[in-house]
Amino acid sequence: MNRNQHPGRDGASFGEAELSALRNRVGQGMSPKRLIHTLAVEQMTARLCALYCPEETDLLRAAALLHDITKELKTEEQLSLCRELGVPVAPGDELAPKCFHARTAAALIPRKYSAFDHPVVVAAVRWHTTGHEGMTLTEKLVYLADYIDESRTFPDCVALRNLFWDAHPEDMAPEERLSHLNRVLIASFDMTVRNLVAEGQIISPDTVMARNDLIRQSVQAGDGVQ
């Protein structure tokens, strides 16, 4: 095995063949709009890789593949594969109906995907949509590509896309570029949250945990928020 390919649960290992195996077969089940979309995510996780973590760059675009493999389900099917892969539902879930597809792509993978069921593949594609409190560097890489990908066009996603890459992260130290990282994950989240706030929309308990988790570790790391 070289330094590229990474083990699943089964021992088996997978490089840029695997990862173009993939490629195709989630395409295969989604729109034309979604598989542009995914594939745009992959190419962001790819560069935000190469800033933070390059010998992460293949396990979390096996992620950026596998992070919106059940986003077209209706609510009612996203509830029925929860039922069957024994996905938790709390009371008042179905109201945030766009945040189960993280979960149910996460628990599918081990079971349609099982040669990426690695953790820090699950991880990445489980915490995608809502971050949580704690999150690991290639959880946050992974749900800020998906904020920024070069397909996206809503204003608020080209702000945040600019708002990174616009102070030039590939010349700033590492722990520098590390409290530019969470400062524009905190500006993604606040974003979030006011999105939702305007539609009456329910907010995600882990969505407000991790906005204020990373605004503790900015107050206590000297950094402060934007």
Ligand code: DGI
Second form
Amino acid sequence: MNRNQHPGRDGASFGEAELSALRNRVGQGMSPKRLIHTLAVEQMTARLCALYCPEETDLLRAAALLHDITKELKTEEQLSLCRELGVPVAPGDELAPKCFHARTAAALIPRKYSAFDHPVVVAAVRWHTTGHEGMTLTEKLVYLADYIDESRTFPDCVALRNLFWDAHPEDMAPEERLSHLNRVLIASFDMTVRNLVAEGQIISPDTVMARNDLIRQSVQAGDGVQ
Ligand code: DGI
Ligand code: FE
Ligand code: FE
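Form predicted together with ligand DGI structure, per the form predicted alone context:
Starting with the chain above, the whole complex follows.
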């Protein structure tokens, strides 16, 4: 194993060659549109890693490539995959059907992509849709990259992309750069919650907890609330 490779849970490791093979493999299981998004998330994740944690780049590239592998399954298929993989489903979960794919994709990694079965990869995939209380830096980066990848043209995504990059995080001191990330994440949760309310949708408790937690941290850090 060279220093650019990462040990997986079972002693598996990966580097550039494995990532390239993964790119091909995930591309075979999704529509061209989803693949364009997936590759754009990988690129954006790499840009964010360069700013925040270069040493995690390969792990998070893998997470980006795997984050939407089950996105195109129908709700019925998600539910049967949950049963097959032992993913717990609570009554009412089917009212937030778009949240299933993060859970099923994370659960599939040890089974079908064991070379990438690393806790950082699995957690980033698991929390990429809703976030959760106590998000780690690596979870935040994949969550944000998914929102602001360059292929997204939805006005909120463009606004969030500009909010992040127009502040020139590359010129910020490390602490300020982390506060900036948290502020942009809070703005993203605000957008998500607003859209869900406008559509009359259920809001996942994880979405609410993630937002509250980030606001709490921001106030404690003296950043105030936006
Ligand atoms: O899979 P992507 O489209 O790339 O992005 P994503 O995994 O962030 O999924 C976005 C979708 O998930 C979007 O339609 C809103 C939905 N979503 C996110 N949080 C919640 C949610 N839906 C419900 N019902 N509740 C949530 O808390
Ligand atoms: Fe997704
Ligand atoms: Fe996505």
